[in-house]
Structure formats: structure tokens, C-alpha cells
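Only one chain comes next, encoded as C-alpha cells, the form predicted on its own.
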Amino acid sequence: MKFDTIIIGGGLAGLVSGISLQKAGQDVAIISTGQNALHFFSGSFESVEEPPQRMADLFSEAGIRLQYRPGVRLMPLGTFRPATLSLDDINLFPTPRFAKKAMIVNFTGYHDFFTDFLAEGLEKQGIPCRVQLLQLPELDVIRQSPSEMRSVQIARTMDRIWEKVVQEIRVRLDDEDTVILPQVFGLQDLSVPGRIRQGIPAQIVFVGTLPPSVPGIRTQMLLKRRYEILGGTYLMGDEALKAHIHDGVVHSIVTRNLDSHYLEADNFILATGGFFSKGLKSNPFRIYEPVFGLDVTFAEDRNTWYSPDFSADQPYMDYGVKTDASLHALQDGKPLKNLYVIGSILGGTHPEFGTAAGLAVRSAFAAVDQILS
């Protein structure tokens, strides 16, 4: 099988050039074991100062709102972040004193969203909290396993039930001007959350959850299909084993699902992500990238890869793919003319593109422009 540009990763990197790709008139497939960094993703664009009306134009035509607003947001364990781009549904503020007072409200077997810790967070920003548990009898299947009573299961359920959680909180809140709720709706409607703001007479606020994300699965679920609308192959649930390789120039790759068939290109870009993703892996020795053996950027001494200090940024991110200024993979120091890397697998090897989310997006921007280019 031939296509113009095949791209290893099917997360935001990955999804982001591939629909500007396609726009483009290429003819486009994307590898995607499945699992990838949007299923942690928090909502919010990390190292993105200012809305780029090109990424802008992107996540709107796949129908996904964006909101610029320069503040801080509260994380799930009561802790605030600076953010200034994020998702629609996220709340931005302007300081962490948000709120007179609040009413977290959780639901009963849930144990991903940290009620205790969020009022306590809140409490030191001088803000009273109060908890309420709601017991909702069309979440007893889902509580009957514990490893069902995940954020994703719940919100299937919430997006058709979510008028019965705002009687139940009306009825529930007092004095409180806040209320907190955790990030388990609007997976399927997108409607949901504003609905809810409509429906409560105060100010409700969305915090994030122990993964999956749902507001990530929801991005990931948005950015695919409008990248399929397009005409883009997507073959989910592959990995990518290897490379056909001659003369500085990748030809071909082998995928698991495919391993008699070769998927040729034109041009290759690799977004297989970080260690979470395993676009990177280890071995007491050495990082390494595993499909096409990269050049890895790296402490040799093992001891250096971590901080002792949990809470601490540990080294081993910011280790990545070697390449030139180009985005070209570095492969025994010399780079291979038609692959590209993108996202979180670079780690800290270029600066310029920021982190996390904003990374994923300008980095895919740029390799888009050397390939049509």
C-alpha cells in the first residue's frame, strides 16, 4: 500500500498533521496502537501564550471550541496551574480565589475525583467548601465492579441522566455561590456542560479526574473523525515494528496487523509519543527509540535519568529523538531526508516548540510545512 505521508501516532501530534495533510490534497494513513497522551490530557494548552488562528481554524472545523483567556486553573488535587488556552468547557480564572464558597460535588463509588483534597487546596485560598455525595441509582451497574467506575463509563451515563444530577444539586446547594463538579460529562454531547451551567444558579466549575480524560477521549474522538471526513486512513489498534531503510531515505514500514504487506511513502513522520506511549523505551543501559533506531539524547549514568523528589521534574522527559533544525531524524548522526518527529518524543531537544500540548501542535505545524513545502 502507497500513500503520500504515513504518520506513526495517532494522538494530537499525529492528528494534527494528519488533517492538515489531507486538507492539503495528500493522501494521508495514520498508525495508532490506540492508547496515547490525549487520554491524559487535562484540557488545557501548555506553552501556547496566544491562539494561533491556524490551530484555531483546525480544532473548530472539527468542531471542538477553544478559549483564550490568560489566568490559572484548578488541578485535581486542589493545586492551581498557570493556563491561558484550553478547551471551551474548561474554567480559566483570573486569580485562585474564584469563589465565596463551594460545594464539591462527587457521586457515590467514585473514588478517581479527590474531594478532600480539592477543599483543601481550596480552603487555604480562603474559599469554605462543602461535599456532597449524590447517590444515583443508574450508576448500580457500573459500581458493582470497581474498575468499571471510571470516568469514560460514568460519562455515558451522565450525558443522558444530566438533568436529574442538576435537580439533585439545586436541591443540595445552599449559600454556596460555587459549585464543583468532576469532568465526567459531555463525552458524547458536547452540550452537556453548558447545559448544566444553565440549568444551576452558580458558578460551576469542572475539575479533572484520575485518567482517562474525558474531555481528552472527547478531542481525540473529534480530531479523528474530521481527519476520516477528510478521506485520511486510520488503522487503529497497529505498531509500527520496523523500517526498510537504504541510502538515508525510509521506504517502507512493517506493522503488526499488516506484516505481509509493506505501507510505503513519500515522507514519514514519527509521533509515537514519549515513555507513557512508548515511542521511547529503556533498558538499564540505554534509551532508545524502537522502530527505526534513532539517536537518542540521554545521560549515560542511570543514576541522573530520575529525581529522588516525586513531586520534582524528573530528567529522563526531557531526553528525546535526535534532529536537524529541519525536524529530520538523526539516525548514526546523519539525518534521513524524509522522516520527521513530532511531540512529546522530541522531550527537551527543542526548546523553541514549548511543552506537553503546545509542543504536539507546533511541532506538527512545522514538520506539515516542510513536507508540502
Ligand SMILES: Cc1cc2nc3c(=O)[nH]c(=O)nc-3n(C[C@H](O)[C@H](O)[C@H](O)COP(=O)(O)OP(=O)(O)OC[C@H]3O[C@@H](n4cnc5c(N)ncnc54)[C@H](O)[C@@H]3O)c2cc1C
Second form
Amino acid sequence: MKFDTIIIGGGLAGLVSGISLQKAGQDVAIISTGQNALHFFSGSFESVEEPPQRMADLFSEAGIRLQYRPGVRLMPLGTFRPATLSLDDINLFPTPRFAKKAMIVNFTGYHDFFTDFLAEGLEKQGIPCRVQLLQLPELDVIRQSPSEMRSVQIARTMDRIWEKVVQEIRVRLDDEDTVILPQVFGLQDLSVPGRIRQGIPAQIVFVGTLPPSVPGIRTQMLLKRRYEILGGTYLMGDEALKAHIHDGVVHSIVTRNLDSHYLEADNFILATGGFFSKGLKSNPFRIYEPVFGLDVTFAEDRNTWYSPDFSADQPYMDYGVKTDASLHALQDGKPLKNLYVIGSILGGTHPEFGTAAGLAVRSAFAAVDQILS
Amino acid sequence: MKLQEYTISKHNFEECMKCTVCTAYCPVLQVNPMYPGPKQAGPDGERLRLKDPYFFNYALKYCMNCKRCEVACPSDVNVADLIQAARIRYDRSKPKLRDRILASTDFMGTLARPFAPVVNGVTRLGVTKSVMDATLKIDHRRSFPKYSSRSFESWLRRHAKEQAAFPEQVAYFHGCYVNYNNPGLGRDLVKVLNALGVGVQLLEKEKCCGIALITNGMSDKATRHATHNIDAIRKAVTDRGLTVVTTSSSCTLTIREEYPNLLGVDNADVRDSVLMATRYIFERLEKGATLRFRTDYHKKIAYHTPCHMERMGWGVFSEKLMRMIPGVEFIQLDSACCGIAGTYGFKKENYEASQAIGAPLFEQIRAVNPDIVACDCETCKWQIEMSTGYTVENPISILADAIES
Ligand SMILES: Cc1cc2nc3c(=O)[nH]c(=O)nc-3n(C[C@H](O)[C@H](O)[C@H](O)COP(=O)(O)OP(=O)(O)OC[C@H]3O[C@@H](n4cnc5c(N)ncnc54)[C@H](O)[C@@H]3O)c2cc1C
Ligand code: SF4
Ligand code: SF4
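Please supply the corresponding structure for the form predicted in complex with the named molecule (the preceding block corresponds to the form predicted on its own).
After this comes the whole thing, all chains and molecules, with the earlier chain placed first.
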């Protein structure tokens, strides 16, 4: 089967490039082994420097509204992290002192939201707060299986009963100017976070939970739907195994599900993510890229790959596939003419594209521009 | 060192990194709190079961074996296989009469066919339905597949000579559904393949692929079917040099994947020769064969990729074939389970869950309002037709209708 462009990896980077190419009239296929890092996405994009109109347009055409407000976001454990751009239901504050007094709300039986850590973090900023547990009978069904009382399960119920949550919070609200809630709203019904904001006379802050991430899954769902509406082919659950390369040009790839049926294209994009998504793999001896065997940056001495201090920056997070300045993959030091590398498989060593989700989006646009030029 | 580099665990269960992604995609977990979910039932539970079979949880029977967890898993854990393998290994409960009846699709077919008009009439009667509901716990709200009075096998046997005259040949694993309920689909396949210059033969003798036997706790019988079928397929592939084509995604997945992975029936020498007809046809067209399409064919087609098709990753062939037809407006429906999962939705205890699982899909179909829903699975067809009133056709039947005869 032949396409104009084949994208390996269907996460944020793969979807953004797929949508852009498909919209420009190309016939695109995305192949993705499984789901991706968006399922752990907080809803905020780190380090996107300028207001990225192009990104906002692409997202809004998919039904996702973004806000640009460089500042900090509140992390699940009560710390703060710089961020510039986020989904419109995630708050970005100019400073960590974003409230006078806060009420942190959780649901009985839900263990993936850390109210105590949050309270401690806020108190460090001089923000007094109290924790309120809501006991909602509508969640009894989910509570029957305590290990499966997860964000997504709760969010499905919340799409129906959010009004009740609003009422319960209004009753309890005292002199707090801020209410903090877990991100379990608006999985299918996108209007829910906004309606909760309207219904409660206080600043509403949604804070991340343990995975899966509700705003992340929603983002993934909407981007994928947009891509398919534009006519893109998405091969979910298939894995690129190896490629046929001649004279520095990739001709086709072999996948697990299609075995002897090779997939051909004029251009290829590698967006297989970092270690977490297995775009990069490691063994006791080396770090490698499994599909094409591309050049990867990493230190010779394995002992320097990681820091024993769990919370320190880990050197291996910087490792990634080597490319030339226009994102062509390098193999044995030579660029492959029609293979572009984007997203977190690049590692953290590309400051010109930002880091994290910002890197995914901006490198995707850069590759798309080359392919279309 | 070698060990660390090459560890492989059964069904890849040690690859699980506890990311919880699968739990967001399990259709059963969304509607049935009694079900522990793919992560608990699969890799987490496996650790405990390996320690002591005592930890086997009978709630694993709620798994529909739809494989959506496997498609979603970023770590390539064969979650559904782990769950079904655990049921085969540890479940000591005897299947109920109801489950035996539901699982015996070929036996039921042989029995019902000669009396097709009667059986069809009877299974549609309210009174029969309430008796079945009360005695067998087969839900009375279900509509039943109709039985055809002439089997596909007997039809094709009568046309064997004309078929043998084509320059190229394939063997067709038609499955119980085509044989007893919808021989029209088999005839549609013959029409399309003939238009490509390919004649169709039967396997020496095929048995039900056994998928319903596996999910209903009759793996011994399923293994006998598997051994028999692989023998028959082997004869076609090695002795007659034929490709074996199929029109049901679930039969295909069972023959290619479940036989070796769950039943331990080796198919390595013939696995690559068993293909969905859509893939076979697409590949022939790619190699230069042509189909002449009608010019007056105009349809809005919404394609539902069945769960097992999604797991095999071959929906793209059906999609590309339908997009090839001039006059088709093609819409890909969102990836979702219709809720029937073979015999699962027929059981009284699963009816509500089954309909709740399918609800978003039914809603989308109504919103799209297509002329036809396309789908490569017969049980999805029953479920979607019953629940939405829209006509569901196999992509092969759509092709057959769209080409010039
Ligand atoms: C747990 C976690 C949380 C994060 N949270 C944030 C956040 O809150 N904010 C932020 O800015 N950034 C965050 N990031 C950074 C994240 O890396 C980026 O945000 C971005 O989502 C990465 O997108 P990607 O498309 O490059 O890769 P991924 O999303 O990882 O997608 C790669 C895809 O490729 C598939 N794949 C891999 N190998 C193959 C193959 N051989 N064949 C086919 N498919 C293959 C994988 O299954 C996966 O679906 C987080 C990362 C992780 C791991
Ligand atoms: S096979 Fe389907 S029903 Fe069973 S655990 Fe996986 S997703 Fe759930
Ligand atoms: S998706 Fe895969 S890796 Fe993640 S918890 Fe489920 S089985 Fe484990």
C-alpha cells in the first residue's frame, strides 16, 4: 500500500503532523503500536516561546481551545512548574501565590488525587486551605472495585452528575476564594469544566491526578477524530518493525500486522516517542532506536546514564536520535533524505524546538514544512 | 546479561509497566463494576495466579475477549490472551446448557437449517423468547439470526465445475454464519473473485472456528475444532497450493492468533496463507487486476471496524476497497465496541451491559445517518441492525453490489 507520507507513532507529534499534511492534501498513514504519552499529559505545554497561532488554529479546528499565558501551573504534589500554554480548562498563574484561601475537594474512595500533598504545598506559599470529601452515591458503583476507581471511570459519571458536584461545593464554600478539584471532568462532554466554573462563585482550579489523564485522553480523541475526518488512515495497534532503505532513501516499512504487505511512501516521519513509548530502547550496553537503527546520543559509561537521586534531572532523558539541522535522521553519520524525526524521541537536546509537548508540536510543524516545500 | 536482554514472558506479561492505559479502553469496565478490568485481570492477576491458583477470580468470565486492551497497550502486553488463558487453565466451573447451545454455532445450524422457516418464525415469537429467557437465560430482547434454508456449501458444490474453470483458485473458509445464516455473503464473494478471474473452492471439510467455544469455557472442544481446521487448511495450502480467504474478522483472528496462542495448536506453516478476502482482493488490485464499477452506484457508507479486525490491523483494506468505489461517500466511525462480542450479549446477565457499551456507536451512526453501515463481522451486524435499524453489510457484499455484473 502506498501513501504520500507515513508517520510512525501516533502521539501528539504524529497526530499534529498527520493533521497538517492531510489538510494540505496529502494521503497520510499513521502507525502506532499503542496509545501514547498524551494519556499522562497534564494539559499544559511546557516551553512554547511565542504565541503559536498555527498551533492554536490546528487545535481549535479539532475542537480544542488553548490559552497562552506564560506563568506557572500547580502540580499534583503541590509544587509549581513553569508553563506557557495550556488547554483552556487548566489554570496558568503569574505567581504561585494564586489564592487567598483554598478549598481542596476530593471524592470518597478516590486515591489517585493527593489532597494532603497539595495542602502542604499551598501552605508553603502562605495559602491556608482545608480538604473536603464529597460522598456521592452515584460513585458507589465504581467504588465496588476500589482498585479500578480511576480518573476515567469517575469522569464518565461526572459528565452526567457535574451539577450535583456544583451544588455540594456551593453548600460547603465558606470564605475561600479558590476551589481545587481533580481533573476528572469533561471527558466526552467538553462543556463540563466551563459549566463548573460558571456555577461556583470562586476561582476553580483543576489539578492533575494519577494516570490516565482525562484532559490528555480527550485531546488525543479529538485530534485523532480530526485526522480521520480529514481522511487520514490510522493503523492503531500495529508496530513498525524495520525499513527497506536504499542509497539514503527509505522505500518502505514492514509492520507486525501487515507482515509481507509493505507500506510505501515518498516521505516518512519517525515520531515513536521516548523510552516510555519504546521509541528509544536500552539494554545493559547501549541505547538504540529499534526501527531504523538510527544514530543515538548517549554516554559510553552506563553508570552516568542516570542519577541515583530519584528526583534529580536524569541524564538519560536528554538522550535522543541524532538529526541534521532540518530534522533528517542520521544513520551511520549520514542523513536519510526522506526520514524526519520529531517529538520526544529527539531527546531533550533540541532547545530550538523547546522541550516536552512543545517540542512535539514545533518539531512536527518543522518536518511538515520541509515535506510540503 | 543475556538474560536481561532477552527475557520473554508468556503473553508478554512482564512488559506491563502499570501505566493503566488499558483500563481506559476496556468497554466492560465502563459498565460492569463486577469486572476487575484488564490490568487487574491480566498482568496484575497473573502474578498472583502464578503464586497460587487460589487467586483465580471467576469474574474474569465478564471479559468479552474484544482485545481492545491489547490494541491500546503501549507495551505490547497480550492482556486479553492472559485473561483467556487463565480462564482455560483455572476455571473449573462447568459451562451451562445455555452456554453450550450458544457456543455450538455449527451444530445449531445443521439442526435448524432444514426447518429454517419454522425456526425463524419460532425464534421471533414473543412466547418462544420468554421461554428461552426464563429457562435458558437468553435475553428475550435479542433478535435472533435468521437461518437460511439452503446452506452455502451445498450451493457452492453445485457450482464447483464452473468455479474450477477459472485460471486461478482460492479456498474459502466461510464459517458457520455464511453457511447457515447468510449464504448471500458467500455468493457475493464468489461474484467479486470471479470478476477478478479467481475461482472459489471449499476446504475439504471445515468446522466452526471455535471462538464461541473458547469464550464459553469449552476449550477442549475448541482445540479439536482447531486441529481439524488447521489440517483442512494445510491440505488446501500445501497440497493444492491455495490461499485461504475468509469474510469474518473473528474467524480469521481465531484461526491465525487464538489457535497457537490460546489453544496451543501450531499453525506457523499456514498462518500467512489465511487472509481476509478484503486483503486478498486489495493485493490483487494493487498488482494490476481491475474491477469495473457501476456508474450508478451512490451510497453514503459508514464503516465500523470490528474489534477483532482492529486487533488484526486489517481494517485498512476494507476501507481502501470501499473508497475505491466511485460514488461512495466514506465515513470512518470512531473506534468503539458494539457490545455484542459474539455470544456475550445474548446472555441475559450481559444484555444491559452489552447495550450500554454499544450506545456511543449507535448514537454516532444515527448522527451520521448513512445509507449502509459496513462491517466485517456477523455478530456486530446483528447488534447494530437490532439496535439502530440501519442495514449492515459486509464490505464484500458492498463491492459485489457496486461492480458491474
Ligand atoms: C508520563 C509522561 C507525562 C508527560 N506529561 C507532559 C506534560 O504534562 N506536559 C508536557 O509538556 N509534556 C509532557 N510529557 C512529555 C511528552 O513526551 C510530550 O508531551 C509528547 O506527548 C510526546 O509526544 P510524541 O508524539 O513525541 O511521543 P508519544 O506520545 O510517546 O507517542 C509515541 C507513539 O509511538 C508509538 N510507537 C513507538 N514505537 C513504535 C513503532 N515501532 N511502531 C509504531 N508505533 C510506535 C508508541 O506506542 C506511541 O503511541 C510527558 C511525558 C510522559 C512520558
Ligand atoms: S479483552 Fe476487552 S473486555 Fe476483556 S479486558 Fe480486554 S478490553 Fe476488557
Ligand atoms: S496498558 Fe499495557 S502496560 Fe499499561 S497497564 Fe495495561 S497491560 Fe500494563
